[in-house]
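Only one chain comes next, encoded as structure tokens, the form predicted on its own.
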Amino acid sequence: MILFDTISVGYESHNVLAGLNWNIEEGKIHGLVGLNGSGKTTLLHAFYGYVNPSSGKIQRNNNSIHRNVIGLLETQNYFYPLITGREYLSIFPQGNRPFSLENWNKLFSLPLDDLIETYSTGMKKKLALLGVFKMDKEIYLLDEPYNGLDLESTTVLKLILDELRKSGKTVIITSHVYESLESVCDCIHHLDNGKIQMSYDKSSFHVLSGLLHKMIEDKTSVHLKKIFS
């Protein structure tokens, strides 16, 4: 079990996370949703250790959690200029599980010997995913992994995630496309006002979907009235 105990993270005078509590059952795929600006990326960065909480602690089985067991996929990945996809993947250390680049790339069909500058947005996302999966971590934090992926690649990613779950990995995914989370997650957690408001299992995903749509409609209606009144 991974425990977030009253985690707070702020920037200047603004608290993004405010006394957040969250229990994460390992060996499952967890979705993390919230409206824009709710703090999803900040929460993943606190998990990974990119930002230090001003208060609270993150523990795994009552011990401090270490970055070396976590693989992080950023929303926007940095690629060194003038290197090929193959050279980019060589930067990542291989984990304990054998990693056959040839077999993995049959899933995504990337031109690995071409410069990354020639890649589309979706191709860059697939390359970044390969780099993260090569490290074979116990926990994966995937921030908007579906951005730029076409229908085939989205399906391939779902099948990869299913295999990671079967092998006991813990995965946390953020996505602006709620339906992509419904199809793969065991639980989805709603982040709002700096806290996890509620966690939903598969039987209640439809409740969260309705709640999110209502929040978006209410927020949009306020602005539309100002425009069209």
Second form
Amino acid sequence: MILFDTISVGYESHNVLAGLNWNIEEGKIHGLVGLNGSGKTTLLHAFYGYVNPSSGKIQRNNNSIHRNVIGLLETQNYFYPLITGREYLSIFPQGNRPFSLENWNKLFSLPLDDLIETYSTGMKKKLALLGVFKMDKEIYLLDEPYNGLDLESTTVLKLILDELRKSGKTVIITSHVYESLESVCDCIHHLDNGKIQMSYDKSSFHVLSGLLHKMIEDKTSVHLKKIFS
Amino acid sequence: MLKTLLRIRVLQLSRSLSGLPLVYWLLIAGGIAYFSYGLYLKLSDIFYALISISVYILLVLYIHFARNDHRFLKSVAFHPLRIYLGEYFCLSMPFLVLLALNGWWWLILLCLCIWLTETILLFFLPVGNRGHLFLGSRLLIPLVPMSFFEWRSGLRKHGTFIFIVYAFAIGLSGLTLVSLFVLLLVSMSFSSFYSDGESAAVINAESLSPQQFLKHKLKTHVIACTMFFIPGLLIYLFRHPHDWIYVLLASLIFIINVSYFILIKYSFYRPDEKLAAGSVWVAILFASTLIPFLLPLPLMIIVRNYSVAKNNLKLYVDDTV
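Structure of the form predicted in complex with its partner chain, given the form predicted on its own:
Okay, now the whole complex, with that chain kicking things off.
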């Protein structure tokens, strides 16, 4: 069990996470949804240690958590200029599980010997995913992994996530496309106002979907009327 | 992992130079040889040896603030500090060899202590999306008009470095020419301001022809650059009035530098893309400033690249004005 205990993170005067409490059951795939700016990325960064919470603690089975058990896929990934995909992947240390690049690349079909500058957005995302999976961590934080992926790669990623679940890994995914989470997650957690408002299991995903749509409609309808009246 | 990264650095360098014509290769090789020999001779003097160590400190500081792989290294390396130590040590190697050839063993020891201390201190500085918004950036950014997006973006990234080095230049203004050289380093760091191509919509915003666009850009940025360096130059001039010719020369070099960066940017401009081989062009400019017989080279490149930039922009700018 991973426990977030009253985590607060602020940038300048703005509090992004405000005393957030969250329990994550391990060995499952967790979705994290929230509107733009709700703090999904900040929450993942706090988990990974990129930002230091101003208060609260994150623990795993009552012990502090170390970065070396976590693999993070950022929304926008960094690539060194003028290197090939194969060279990029050589930077990532191999985890305990043997990593056959040839086999993995059969899933993604990347031109690994081409310069990364020639890759499309989706290809770059797939390359970054390969790097993260190569490290074979116990916990994966995937921030918008579906961004830029085509239908085939989206399906492949879902199948990979299923395999990760079977091997007992814990995965936290954020996505702007709610439907992409529904098909793969065991639980989806709703982040709003700096807190996890509610967690939903598979049987109640439709409730969260309805709630999100209602929230967005309420928020925008007044403004839309002003614009189009 | 350090070995892998160093190998990648070598590959990056060789790929960025691979498209250069032979004459540039010869110029670069000649420049390096000339600069190394000149530095070797100068290092026999303790004064210049200490100044060179200061430049090394600033160089590491600049590279550390300029690099944008901090988070990547944190997520990939088990011991990121070792990566920084290894890379900055490799950077100091040629300098350490020149010190050794001059028999400055205690200076080598000093340099190693500085390398270790500086790298460890920098490693523990907060980095990230907002990590560079220290005092320097906070003070400088409000002074820059909104239309100077390259400067605002560059200062967000390198403002702290620029602020520290500028303060360093003013602090050293009592020493002959040193302050001007440090200001030259600041002007070189402006190259990073012009390393990313904005979207075509930004270029088209004022519906100017390529020629008008370039003239306007050059004029406004040269004025901004002059205003930026005036305080440092005036303080130096106040303390060394007889050096007015060097101050004038430095002002000209700063203006040439900023014009050079702008014209190189738009000569190779592609919307929303990073400038290809930008570091090579900066290296050519830097070598030209240090090696007397190469001094006219940036001017020649400016003249040549004005029309190159104009033609390149025709692809992206509405040329019906």
